[in-house]
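Next comes just one chain, in structure tokens: the form predicted on its own.
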Amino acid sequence: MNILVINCGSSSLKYQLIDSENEKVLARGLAERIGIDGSMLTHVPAGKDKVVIGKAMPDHSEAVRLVIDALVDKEHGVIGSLSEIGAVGHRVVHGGEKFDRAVLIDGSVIRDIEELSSLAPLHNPANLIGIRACAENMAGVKQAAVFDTAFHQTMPQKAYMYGLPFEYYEKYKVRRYGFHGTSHDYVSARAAELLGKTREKLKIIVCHLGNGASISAVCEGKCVDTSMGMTPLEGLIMGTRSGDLDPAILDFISEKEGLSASEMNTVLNKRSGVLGLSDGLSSDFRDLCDAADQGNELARLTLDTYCYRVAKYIGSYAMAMQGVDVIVFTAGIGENSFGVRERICSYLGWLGAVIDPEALKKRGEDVVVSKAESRVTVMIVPTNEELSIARQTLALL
């Protein structure tokens, strides 16, 4: 069965094609600047050229149907037909405690899609319409919904609570959510594997790198902890998010500087981060890992600020989950930033951890960078969320 998977954004669609008997994938593209001028698709069909197609997309729909066009073209397609595709899987990032796995959506999930977008409302509106988009152009072709938050929920109560007036829990649900969950639930599951091993018997720390970056702690096979929050500003510094601070400082900063809740909420989203903390250097870990490289000190202590919160997230979580068996890189900058991940494995010998410094130097594959007498295994596993919801959709099917 070919099963669609969609990842939808205000402006965006992305998509792959994945054959689920073996696992390939047939297709991928992305439709950009939706209902904007200059709206283009860049479709990628496996084994052949990448074709560009700049077409007006004024919506979703729209932009649906010439992705279909695409995958069926006679000359850059890859399937003969629209019934080839069996189900689409959707990326949704908010299911709050309403959602701890992927469901088949019908009316009432997605009313409760629309109820959770207060918690998101720049991504769960966005992967609504998707949702109708495709159920407007792939009539009786059935539909899935895998959410960003669905791992998380195993979390215990005393990991997810704030300390806030307990009313706030109460009336808007205010807790920790977590996000990156389908990573997390692939990369955790494929470390083990590798190992030979079920994850149900191991303690592992998945460290999602990316320019939204999160970690998580998966004990027999569960999170029991994750660092991103309510919404994805909490945690670790990030491309141009802050990460943890104190909350007093939004209101000293937005009295010393005239700034209205919402702008303060663009400097902690948009403008903070290690863009923010390199005094606007870059958000890209290769322009500051070649900036620190070459002597330039505020990219060292920017690097160096990023690395040791990660560091301090892995021991925290070692001792959440009373000890760790396996710490995992992933994402982009977890994949191909050797820079970075040597500065993070640099605080790991207190947990027994002995790197082999020339597998750390590998990007993008399957690896142990561990020596063989280390007491934990780390390891870089490529993350494959699109895979991983393809793999949910089978499943409910």
Ligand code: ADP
Given for the second form:
Amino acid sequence: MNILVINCGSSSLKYQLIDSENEKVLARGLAERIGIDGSMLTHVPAGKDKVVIGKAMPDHSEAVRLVIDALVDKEHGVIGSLSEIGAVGHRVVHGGEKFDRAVLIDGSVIRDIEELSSLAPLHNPANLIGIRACAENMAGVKQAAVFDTAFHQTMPQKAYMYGLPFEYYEKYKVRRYGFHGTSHDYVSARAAELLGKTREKLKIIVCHLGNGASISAVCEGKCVDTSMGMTPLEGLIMGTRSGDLDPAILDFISEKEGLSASEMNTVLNKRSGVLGLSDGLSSDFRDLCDAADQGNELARLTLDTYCYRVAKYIGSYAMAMQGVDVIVFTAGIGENSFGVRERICSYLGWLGAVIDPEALKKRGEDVVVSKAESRVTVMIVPTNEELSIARQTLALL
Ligand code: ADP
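Now show the form predicted together with this ligand, given that the preceding structure was the form predicted on its own.
Below is the whole assembly, all chains and molecules, this chain first.
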């Protein structure tokens, strides 16, 4: 069966059509600038050249229509008709405390996702627009919601409560939820599989280092802690997000700079992280590593600060789980950046990690980078959130 995986943002829609039998990607693509001038669809059929279609997409429904047209097109299509799409799996960012697993979408699930929009005002409404656009254009095709937060719902209460008045939890559900759950789940399971072990017997720390970055402690198959919080702003330093900081800084800076709460929010989400720390040099680690290699001191400080934070989290999660068997690097930076992995691994010796420097240079493939005598196994495992969404969707049918 072919499963269409959709990741819908407020002005974009990413998709992959996956054949669930052999788990091959038949086509992938991205509709951009939906509702804005200059909208376009980039469609990449497997084994053929990519096509860029510049066409007005006033709304997401039109974007879904164009995606379907591209998928069934005589030249660059990969299926004969719409009937060859068996189901749609949607990435939904916030499932709150309501969803601890993927579900098939019906009216009550839509209402729940809507209600949870107060916790993820930028993401859940956009995800719902995608769900509705697919319903309009693919009547009768089953749709599933796969939540970014679901895998983290196994965290014990002591890991998800904040030191705030309890009434904020009771009234507004202010707590840690964590994100990138689909990736943490997939990568921890894949790491165990690659090692020929069962995840239920391992203590695994997954470092998902992409533009957004989070780290999780997966103890015997269950997430017991993760670095992102009620929103994806907490935890590690990211491309443009600050991660952890003293909450009193917000008030201090907003007073000094005359910024409103919403302007402060923009500073923390869009102007901070490695972009801010490097004084605007770049949010991309390729640029930062190149600059550091060429002797740029601020780029070096940025990388050192970033990696130190990751190492501190690894240390605290080893304590939380009372040990660690496997540490995994994944996502754009984790899979590709030797400079970042090398810096983080320089802290791991006390855990008994013995790194193979040649293996650590590999990129974008499943590889164990620690030596046989290492007390903890260190690995690179590329993530594949789309495949995980397709698998979870199939499992629900
Ligand atoms: P997201 O899905 O959160 O947008 P990704 O997981 O795709 O992010 O990661 C994107 C980031 O990965 C880029 O911003 C870049 O910093 C980093 N990256 C990608 N390739 C490389 C590379 N070869 N070396 C260093 N960093 C890389």
